[in-house]
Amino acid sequence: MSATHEPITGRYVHVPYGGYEYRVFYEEAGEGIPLVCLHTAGTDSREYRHQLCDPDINGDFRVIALDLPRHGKSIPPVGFEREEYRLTAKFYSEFVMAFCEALELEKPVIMGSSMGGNICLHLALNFEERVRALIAIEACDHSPGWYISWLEHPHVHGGEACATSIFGLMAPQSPEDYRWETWWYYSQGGPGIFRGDLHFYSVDHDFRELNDKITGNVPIYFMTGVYDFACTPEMTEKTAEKVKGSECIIMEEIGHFPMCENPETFKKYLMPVLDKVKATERETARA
C-alpha cells in the first residue's frame, strides 16, 4: 500500500531586508500565475493548506504561502529578545515585496486575510507596478480595538488566550474539525507575536485618509464573511466604495478565517475571482 502524499513542498529562502538577511519558510504547490498567500495575525502558512492542495487552484496558479519572520518556521531576527515586537505597515508591505523579489516572482497576485488583507491596501498604494491583482480577505481601512494589552500579562496563558479569543470569529456553519484546527494554529504562536501583529492591525493600519489615493490600475477584490465581527461586511463595503478598481464580495455562512475554517464554502467565492485574474492574463497576452 503506497503512502498518500500532498503536493505541497516546503523550502527556506533568505530574504535581504533592512540590512538583515531573514531566513523565511514557505510552502508551495502548482504552476502558473504566482499567488502569494498571507496568513492572519499570530499564525502561519498552514492556514492555506487546503488551497495549496486544491488542483482546481494549483492547476493554473503557483500557490505560495509564507511564514512571516517570527511566525511558524521563520525564526525571529538575532536580538529579538531585546525589543518589543510591533508589526508596522512599512515593514510588512516592504517585506512581502522583498520576499517576492527573492523568489523572482513576476507580478504576483497577493492574497491575504485579516492583517494580510489590510496590507493589500498598502500594496495597492505603494507597489501597484509590481503586483498583478490583490485579494483582500476580511479587510477594511481601519480596524481599531484589537491591540489588547493583557495578552502579555504573566497570569495569562498566551497561546490558549489568543486561540480562544478568535474562536467566536468563525461561523457556526463552518465544520467543527476545521474550527478547532484554526484554534490549534493560534495556540502555537510565539510569545507576544499575536499582540505585535495586532499593533499593525489596529494601530498602525489607519488607511481612512489614503483610500482615494489608490489609482485603480490594479484590481483589488475585497472578500468578507458575514460572521466576521472584527471586520464586518459593512466595514469592508464602506472601504471598497472608496477604492477605485475594487470589487466587494460578501460571503455567506463564513467568518474571519475563510481559507481554513471552511475551505469548501470559501472556494465557491474564490474561484470566480481567480477566473477573472486568468481572463485578464489572457487578454494581456493577446494585446
The other form holds:
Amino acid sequence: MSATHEPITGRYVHVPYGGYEYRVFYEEAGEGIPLVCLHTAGTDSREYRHQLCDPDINGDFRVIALDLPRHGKSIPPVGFEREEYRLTAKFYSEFVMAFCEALELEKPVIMGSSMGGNICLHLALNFEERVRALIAIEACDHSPGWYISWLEHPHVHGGEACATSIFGLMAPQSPEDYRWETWWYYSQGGPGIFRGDLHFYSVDHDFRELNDKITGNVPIYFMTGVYDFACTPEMTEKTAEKVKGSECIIMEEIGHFPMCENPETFKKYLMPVLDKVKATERETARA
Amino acid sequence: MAQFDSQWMNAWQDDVNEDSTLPMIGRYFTTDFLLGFGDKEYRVSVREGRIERITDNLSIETPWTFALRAPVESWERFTQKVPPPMYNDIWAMAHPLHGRLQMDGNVKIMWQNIRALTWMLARMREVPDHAVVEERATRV
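Alternative state: the form predicted in complex with its partner chain, after the form predicted alone:
Let us now look at the entire complex, which starts with that chain.
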C-alpha cells in the first residue's frame, strides 16, 4: 500500500512590494500556461484545491493559488498589530502583479472569485500588457453592503459569524460537505481580516465609471452563479455589457464560491473557458 | 404552502427540539426573539438552543431582543425544501441589495448566535406538510 498524495506542492516565496518583503505561501500543480488563482475575502488558497488536483486542468496549466498577506499561511507584515487592515484596489492589484513577477510568470491567466473577481477589472485596466486572460468569478463593478462591523466586533465570535454570514451565498444544490468545508475556511480567518478585505469589496472597489476605460485587448470571462446574492447575475451582466472584450457566463445551481462549493458543476462551465484560453495560445504560437 | 399558523409553529418547535446538533451549537443561545410573518408575529423563547415557548397575542409589554420580520411570500420561499436564489438565507433576504427581510432590535445578540439561529431556522424546511401539521394540538 502506498500513501495517497495529491499533486499539490506548497512553497513560500518572498515578494518585495512597497519597501517590504512579504513572505507568501502558495500552492501549485501542473505545467503549462500559468493560471494564478485568487481566493475570496477573509479566506485562503485552499478554496482551489479541486482545480489544483484536476488533471484536466493541471495537464495544460501551471495552476498556482496564493494566500494574500494576512491570509492562510502568509503572515502579516511586521507591525500589523498597530494598523487597521483595509484592503485597497491599489495594494491588491499591485501585489498580485508583484507575486507574478517574483515567480517570473510570463503573462499569466488570472482567475479570481468575489474580491478576486472584482480585482480582475483593475488588472484589466492597469496591467493589460502583463496578463494573458482574466477569469472574473462572481464579479461586478460595484458590490456594496458587506462592510459591516459585526464581522469584527469583539462581542461576536468572528469565526462563527464570518463563516455563517457567507453560508447562504452558496446554492442549496451544492454538496453539503463542500459547503461546510467552505464554512470551515471562513471560520479560520484572522480577526478583522474578512472585514478588512470587504473594505475593498464593498467600498474601495467602485468601478462604475471605469468600465468603459478597459480596452478589450485582454479577454475577460465573467462567471456568476445564480445563488450569489452579493453579486447577482444581473449585476454581472450589467457590468459585462460595459466591458469591452468580455464574455458573461451565468451558472445554474451554484453560488458565490463555485470552485469550492461545487467543483463538479463549476468545471462544466470552466473547461470551455480554459479551452478558449488554450485556443488563443495556439493561434498566438502559429502567428 | 406553509401557513405559519400555531400548528405550523408547534411543528417547527418540535423539529428544533428534536435536532441533535442544536444542543451543541446552541449551548449559549438563550434569548427571546420575534418572528414576523407578514402581520402575524410570534415571540420565540430560546433556552440553551431549545425553543422553550412560542407566544402569540403579543403586546407592547412582551419583551424581545431582536426581530426578524418579512412578508409571508419571503418566508414561503425561504421554507421551501430547495429555496430559490435570494431566499435561501436570512442574510440574503435582509442584505441591503434585496430588503426582503427586516432585522430589528438588538441585532448584536443575533450575530452572537447567528450559527445556531440559522440552523434553527433551516429546520423550518423539515416541517411536515400541512395535513400532518393540522392534526397537532396547538400549544402556542
